[in-house]
Amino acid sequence: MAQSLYERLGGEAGLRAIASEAVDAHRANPIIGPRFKATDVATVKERAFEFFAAGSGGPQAYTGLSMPDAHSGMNIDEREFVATCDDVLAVLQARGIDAATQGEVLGIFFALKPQVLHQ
């Protein structure tokens, strides 16, 4: 039986690390970092973990806002969206996640793109 995306990303421990490293990368990214200056980093990391876990088939529930509500008033543009995806892909690559799994994660991000851009 094939492993779920959740399992391929390392289960809870792997996804907690991925979420934490992705948020750290976002905060350091000159394109999107300023958006994270006034945030509670621990809460952002927890919501990112929940989002990744729930979206990849894990048992955790996502307790955050809907994507449109979470990004309301931010007017995120294409450049910022791509920067976010690039950060996540860099984290996955650094953790040795295979290309097919990276592509699956990227597909999820792109499926949510209309709910995030220009809100």
Ligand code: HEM
The other form holds:
Amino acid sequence: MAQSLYERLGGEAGLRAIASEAVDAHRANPIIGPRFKATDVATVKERAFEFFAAGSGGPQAYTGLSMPDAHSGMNIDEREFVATCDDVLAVLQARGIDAATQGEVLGIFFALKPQVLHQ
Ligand code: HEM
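Can you return the structure of this protein in the form predicted in complex with protoporphyrin IX containing FE (HEM) rather than the form predicted on its own?
First the chain shown before, then all remaining chains and molecules of the complex.
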């Protein structure tokens, strides 16, 4: 049977590392870094891990806010959205995740875009 997206991303250990590295990249990214100044880094990493684990076939439950609620009042724009995708793709590439799997993750980001932008 084909491996789930969760398995292809490295299961719990892989996804924890991806979430942690992606949040670090966002904080260092001049386009979106300021958005993360006031956030609790450990909590955002944990929620990001849960979100992608739950959404990719893992056994974890997501305990965070809905996407509109998590980004409410931020009025995030297209440029910030692209910066976020760039960071995540760079992390996946650096970890040797194959191109088809990278594309699947990007597809999930774009499917969620209307729930994240301009909230
Ligand atoms: C489809 C793309 C995105 C997904 C799947 C996503 C996912 C998440 C998740 C799961 C959380 C945690 C929510 C919680 O704590 O309950 C979160 C928080 C956050 N996101 Fe996003 N996000 C996306 C795009 C963006 C973009 C483009 C920005 C712009 C910079 C952004 C900025 C933030 C910030 C600043 C927080 C932390 C808010 C806080 O301190 O509580 N996100 N996001």
